[in-house]
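Below sits a lone chain in structure tokens, taken as the form predicted alone.
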Amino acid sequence: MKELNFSQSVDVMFNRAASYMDLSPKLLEKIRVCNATYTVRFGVKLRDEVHTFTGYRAIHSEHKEPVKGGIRYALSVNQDEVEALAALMTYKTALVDLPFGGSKGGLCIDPSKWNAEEIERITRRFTFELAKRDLIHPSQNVPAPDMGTGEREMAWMVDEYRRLNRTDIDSAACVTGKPVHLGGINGRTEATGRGVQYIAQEFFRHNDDKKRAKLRGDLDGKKIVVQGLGNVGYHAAKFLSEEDGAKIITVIERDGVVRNTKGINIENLKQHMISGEPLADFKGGKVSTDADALSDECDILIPAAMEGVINKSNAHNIKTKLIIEAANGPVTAIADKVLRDKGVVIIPDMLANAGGVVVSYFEWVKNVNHIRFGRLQRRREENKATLLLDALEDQGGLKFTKKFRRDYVDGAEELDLVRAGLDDTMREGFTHIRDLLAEKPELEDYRTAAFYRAIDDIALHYRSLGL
């Protein structure tokens, strides 16, 4: 068979789930289509020149408001590609159940030809261009960073907007991901990396999942390879063998393979490729240009960097027991028939990815509500618990020590609320997805059971509309 480009491989899995729904083709066919995709093509004077940039913003779904989804610099940037991703976003945020529609956007552009200077210029042009579309918007349209943006880029956009509307009280949660002076949330860079972390603790905490994966046992010893190490692979990497015990023994990057069979430290070798040093040089394992280190055995693969890295070429060749699908569509659709077919776990990319899009929603509702989290009850809890803990030492003849009263006494703050809505979120997506296939055995697999939960969920939307 022929490969299919990302979109089609976004159709296809959309259709299997489909087609064990007893939902009218016109209603299918209004859920699946990319409701409206807009170019905009500008010009910023640069170096002496004026150089032509072309951005797009793809809104998926608009059945719930605002749409969700990040903004990506990188040349490979199309139509095709904003509105595969948008898609995905409608089908995750209905799967984790989150008051969004589906969106995305890019720029086609290489941000390392240009400096910092350069690319505010051509971001805060970009915001004008998108922000008297209301393609950024509060209540409209809620981008977020992605592959080649960044907190820099968030602060950047959110200041345009504020310059162009002067007197909307919203204005800051026109974007997610901001810095937290400029009312971003603690834990969203993290975010999606924990989510990946949530969503394989919670796999191990099943026996019957773990042996349709004939795995066994926690996360502790488990071998994995990383394919990308930039801000969702190393913090997952860094968290499931930091607190998790796990041996990342192969981390694929762009200037070569790190392998090391004892387990990778992943924070100096993240360290080593902030340095500017060639990879080479890093001492912590075997470094090599190896193209097939996809295949290397593990327990655990996890694609962490761009869609379509296993396809149809190489999908014979994995030999993991379970993919954690970090990147968006890193699995093509033949792809994925053949790692069925081998019998390869895959928990899909809508829910494994969903940390980023979950902790955007704290930050959209933080910056809609102008508090943050822990602000209300933080002090009232710590004295509760106070108060029960010397009524114990005073009354019930009980001592604790210093250690357990502070942990105990102290009350939540907004890290720890965002983690801790982060893995409910995440605990109950999988839920779903488990329940589903409980209840529906013929839908086999994971990624089919969350086309099929957030298909029914817009459905449902659109059928109380009369649809």
Given for the second form:
Amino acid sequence: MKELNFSQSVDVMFNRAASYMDLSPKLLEKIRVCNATYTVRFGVKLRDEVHTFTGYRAIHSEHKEPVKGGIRYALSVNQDEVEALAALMTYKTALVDLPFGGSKGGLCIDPSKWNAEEIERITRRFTFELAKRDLIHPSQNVPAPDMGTGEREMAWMVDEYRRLNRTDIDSAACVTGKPVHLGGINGRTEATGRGVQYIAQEFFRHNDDKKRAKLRGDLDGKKIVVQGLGNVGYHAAKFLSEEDGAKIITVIERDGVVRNTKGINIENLKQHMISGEPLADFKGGKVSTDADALSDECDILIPAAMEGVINKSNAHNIKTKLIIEAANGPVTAIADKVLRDKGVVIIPDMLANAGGVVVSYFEWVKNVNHIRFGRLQRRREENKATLLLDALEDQGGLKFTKKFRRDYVDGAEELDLVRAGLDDTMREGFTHIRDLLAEKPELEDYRTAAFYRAIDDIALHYRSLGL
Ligand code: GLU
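Right, the form predicted alone is done, so what does the form predicted in complex with glutamic acid look like?
Below, the chain from earlier opens the complete complex, with every other chain and molecule after it.
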């Protein structure tokens, strides 16, 4: 079988789940297709010449609005890619119960070829092109960071949107992933990686899930291979190694592979990469340039770079028990079948990397509410906790240590609430899949159950309208 393109691959996975559902083919078709894709071409004068850039915004499903999804800056960006990614956003937000439809955007550009000032001008112009078509809008379409973009680009986007919409009181909600001082939320940058950690923790809480993957115990000492040390891979690897005791034995990056059977110090490696020194000079592990590190033997493989990296050509060689898809679409439909046949368990992207959009949701809610989380109740919570401890000491004869008092009385700040809300949402998403698999074992795998649950949720929306 020939390798499929990205959106065909997503469709195969969709159809597999749909084949177990009692829905009309016409309704399934409506749910599956991408509603609209806009292509914008615009010129920016840079280095004394006009350069023409091509950008996209695909809107997969508007069954809920605003539609939500990141904007990617990469040379790989094309219509098929943004449409597939927009579809994944629809299913992702449905699976974890967010009130959004799915969208995705991209600009075909190599960000490393341009300096910050040039990227700013390109970003502002792209934002203008999107804004004049309502493709960036607090109640219609809310972009966020993705590959090649981050807080910096979101800051320029919100600023440009504000210039164009001086009287829009909700302008901050036109984009998420902004710096905190421009209306962003604490914990958004780390959110996708944090979500990967929470989902891994949740998986290891359940014996039946571990059994599926022939794994035991908890994350402590588990051998992990991570592909890509960008925002998502870095945070996931850092938290899993520093907080859960997992050993990151291999990190695969664009310019080489780092291996260390004792576990790589992720913070040191990241700092080394940021310093611009060649990867080959990194002292915390063995560095090589071999192309088959994805098949290093491990307990957990975390592809955290981009789509299609595990495909027909290498799926047979993968030697892991569990794959956690931190990237969007890292396993093609053909590879998915090969891995299923081999007994490799996969926690699909739709759930595993939902952390980003979950915290984006919190940010958007904060923006439309114009108040940060915890602002009203924090001191009140602290006063009540103090009252309780004082009474227990005065009348109950108890004595609390200073540390216990501090920990107990300390009211929740925004970051605490964001983390708690993210953890809860990730666990609940996993519960949806677990429960469905228990009820319908014929679905076999997490991905099919995730698609089933997402499609069912969207179908319910249309059915309520009598369709
Ligand atoms: N780009 C991220 C994703 O693929 C985040 C999207 C968002 O926050 O809207 O899920």
